[in-house]
Amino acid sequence: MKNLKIAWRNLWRNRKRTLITVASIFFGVIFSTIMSSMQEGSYSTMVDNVVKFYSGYLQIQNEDYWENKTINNSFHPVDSLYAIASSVKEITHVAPRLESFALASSENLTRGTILFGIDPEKEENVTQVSKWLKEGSYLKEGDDGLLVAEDLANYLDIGVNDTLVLLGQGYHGVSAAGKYPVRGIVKLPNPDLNRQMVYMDLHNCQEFFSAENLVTAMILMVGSPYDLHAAHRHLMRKIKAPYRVMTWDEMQPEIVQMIEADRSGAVVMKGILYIIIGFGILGTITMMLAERMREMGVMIAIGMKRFRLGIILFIETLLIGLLGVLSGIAGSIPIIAYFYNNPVKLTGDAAKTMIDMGIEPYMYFSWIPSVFYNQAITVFIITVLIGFMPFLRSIRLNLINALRA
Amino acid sequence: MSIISIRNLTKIYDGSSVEVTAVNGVNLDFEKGEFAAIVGPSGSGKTTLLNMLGGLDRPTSGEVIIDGQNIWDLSSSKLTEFRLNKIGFVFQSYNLIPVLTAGENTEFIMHLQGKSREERNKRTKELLDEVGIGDRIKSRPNKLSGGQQQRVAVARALASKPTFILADEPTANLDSKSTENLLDIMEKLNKEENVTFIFSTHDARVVNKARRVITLVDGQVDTDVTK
């Protein structure tokens, strides 16, 4: 108690110097926090657009289908599979879909499309079509009409209630052919999406691939993200042969991939700040030893151990560390929080880049509790490292030219 | 019987260039209850004895035997300790630790020596009484005078009851009034608690009150008077 009441006033004894120290610290986190929050609420924002657009936070496939994506890869999604999918705490929805790739022809004109057969009901749990629907209505269960992306339609020159032809290879090669009316038109986020998509209910799919029961993914949602390890842990123990369980970073590497390349520059800023953060305190304590030399020649001379000397210059070390910690992270949560709560609008070219990207053009902030506490944790380690230079200071020191100091 | 016996002292200095041979076998016994005056020139190496006396710096050669124990045979660790219980330190510059009031900078010894807090509080108290600023217990020293300064100073010194206390030039920075009250306050605890007082002193009030003065001349003792 004694050492620590004699480091906290040793602390003030410079009361400036300490305060600017201090204030370092200070603002050294709360430009790392911010600087983190805004990383971390971009990538979630990246993820989410990945996961809630399209694949979902994990899929139950055939065990071939990702390498070799084709409906002759699909699978019956037995009840088998959607109650191991129910048993798993953190699962919350299961969709089922059937991908493929048809021509999609109006009049004139013929294009490429993706055709995704939905469950109308369960698929609202993951993508939420509906929300990005302009004009028309959104389909129902067994519905024989179509969701086409709006660039598809003004390609094709098609709108709602008007017919459009689908053409495709369907199950072991099966042609595939139809004529569907248009229900809604959809304007999806995604540029390339947008050019592409179509949506069929389910059954209607499955009749027109002539691929009956089958799905190419049973597409599952978590939570929260940090269910899925949770989750993919339990479904790995449980799917075997001929299924297989994606997470939606398997699925996606380029996504995770650019993330950590991100975070990779990210690191060098925030060295740097650290860095600076680490001289400030290292500047302080040099010059607090400098100091004091001969006061702790004296302190030694007169019976203090020299374990607990370094013991008080430790303690002051972390004072200064922790002051600055504290006060930071209590700077920046009620900034995190604003933002947090207000995302950034984006305007000009950025906006348009992220809207042709299809991310909405908002700069969101994290609030998980790691941008808080990785600084913390950061900081202290700077600290205890600069800590022991005082330390071993005091038990090497050279008593009689410490008291001549 | 002497409690400090100091036997063929010497301290040599390994300059750049030359040795410089600051104590040169000094041999002396102290009693207990001495008031012991070392003077000396510039250089004629009484600091040096002190510091060896007192176990801040090593000898060259010789021993330093108090209370039976031959102070440089011990380890850094248990010579600490050694300090701890058995020598005051009186220093010419006060040296007390800043942040500390004058009652915790008394105070501070006993609690390296693990005494309870009632005993300390309690001789905290009588010795700052006994040096005259009993008034001043929760004064930190930058609020105190230079003499009130080395009035706690040797409350400290005394407040782990020690063998004897080294005093280093005690009154080189007080004015006369100070220096004469300072000097009345270490006769009388040398009196009435039969502390051995050592001084390295230039000051002639300090040699007109010492019973005993050692001149020091190059590192060698020229002459020991007993009053």
Contents of the next structure:
Amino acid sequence: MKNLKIAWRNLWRNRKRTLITVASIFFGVIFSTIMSSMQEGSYSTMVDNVVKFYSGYLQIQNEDYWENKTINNSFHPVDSLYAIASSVKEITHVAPRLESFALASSENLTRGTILFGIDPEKEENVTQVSKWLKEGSYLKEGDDGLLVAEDLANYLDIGVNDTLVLLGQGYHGVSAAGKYPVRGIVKLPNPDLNRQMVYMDLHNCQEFFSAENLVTAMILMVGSPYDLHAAHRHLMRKIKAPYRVMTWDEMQPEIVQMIEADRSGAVVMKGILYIIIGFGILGTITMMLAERMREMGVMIAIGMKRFRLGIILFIETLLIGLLGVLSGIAGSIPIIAYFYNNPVKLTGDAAKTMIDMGIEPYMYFSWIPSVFYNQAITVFIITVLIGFMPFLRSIRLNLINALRA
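Could you present the same protein in the form predicted alone, rather than the form predicted together with its partner chain shown above?
A lone chain is what you will see next.
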């Protein structure tokens, strides 16, 4: 405790020097925290787009469906499955879906489509399809109309209230054909889906495919991404063959690989930033030692043990690191809070690239705790490692040279 008190007093004997050192750590923590927040924010946005627009966080499927996506591998969503999903507190919404393929035709134009049979109200709670509505109206329960993706509608030269012909293969090879009015046009953020997506009321879709009361998946949403693993664990204990439970990352491995690849690249950038921060701290600590060389020599000459002097200098460095880290976190919180609530809108080529990837053209920031404490811990560890330098310098100090400094 006595050494701590001496170290604390030593810091403020030269306020300017101490504040310069603290400032170098302060800005290092802020820069690294902002970089991490931007990085994690972009990952969260990417996952959020995939989850809320298409796959959901979890899906209950026939155990053979994912390997062979045919309507023949659909299943009856029995009440017991809904009861199990409702019993898991982390799950907030459940939406049945029948997904298959069909040919969409208008006049002499034809294109292959992905046909989604949805419960309009439940699907809205999961994927919020209506927010992508460009013209027309959203589907109602029992509606006999369709929602058509914008690029598909443009290719087929159809608009709201026009008729679209659908041809396909139904359950167990039954022929599927029908004419349906277009209720609305949706502009989807994913370019591939925007070229081939058609939404239809679930009961109407089941009738079209002769798949009465069948679905290909039950889409499950959780309140927070952090609840995903708990919900998955509970469902895996309760749901057995012939059903299976899949998480979004199992269904979208390319997104996971993209995030991991980008995160690996970011490690290099963070490494460079931490090296810069480390050299900044090292420079100020070296300057501090050079200025106090004679002082340390005098202290040893009048009887202070070298080891104790080294401990005091080490504690001083730790206190400087602690002050810099705490002030850096305090300074980064309002900055990240502002950008978290006010995402930066991108323009030009950067915006076009993100739109082509199916991501909204905004730079989002993350507010997860690890953004703050990971950077703080890393910078503090760097400071601790640098703190051994004044300790070793005091142990090896040449007394004659120090007194002449």
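Rigid core (definition): largest C-alpha set, two forms, superposition within 1.5 Å. Since the structure is predicted, the reported quantities are computational estimates derived from the model, not experimental observations. Positions refer to the first chain, counted from 1.
Check: On a core-based superposition, does Val379 travel 2 Å or more at its Cα between these two forms?
Finding: Yes; that C-alpha moves by at least 2 Å between these two forms.
Check: Is Phe279 one of the residues whose Cα moves 2 Å or more between these two forms, with the core superposed?
Finding: For Phe279, whose C-alpha is compared between these two forms after core superposition, the shift is 2 Å or more.
Next item on the list: Tell me, please, whether between these two forms the C-alpha of Ile312 is shifted by 2 Å or more, with the rigid core used for superposition.
Entry: Shift of 2 Å or more: yes.
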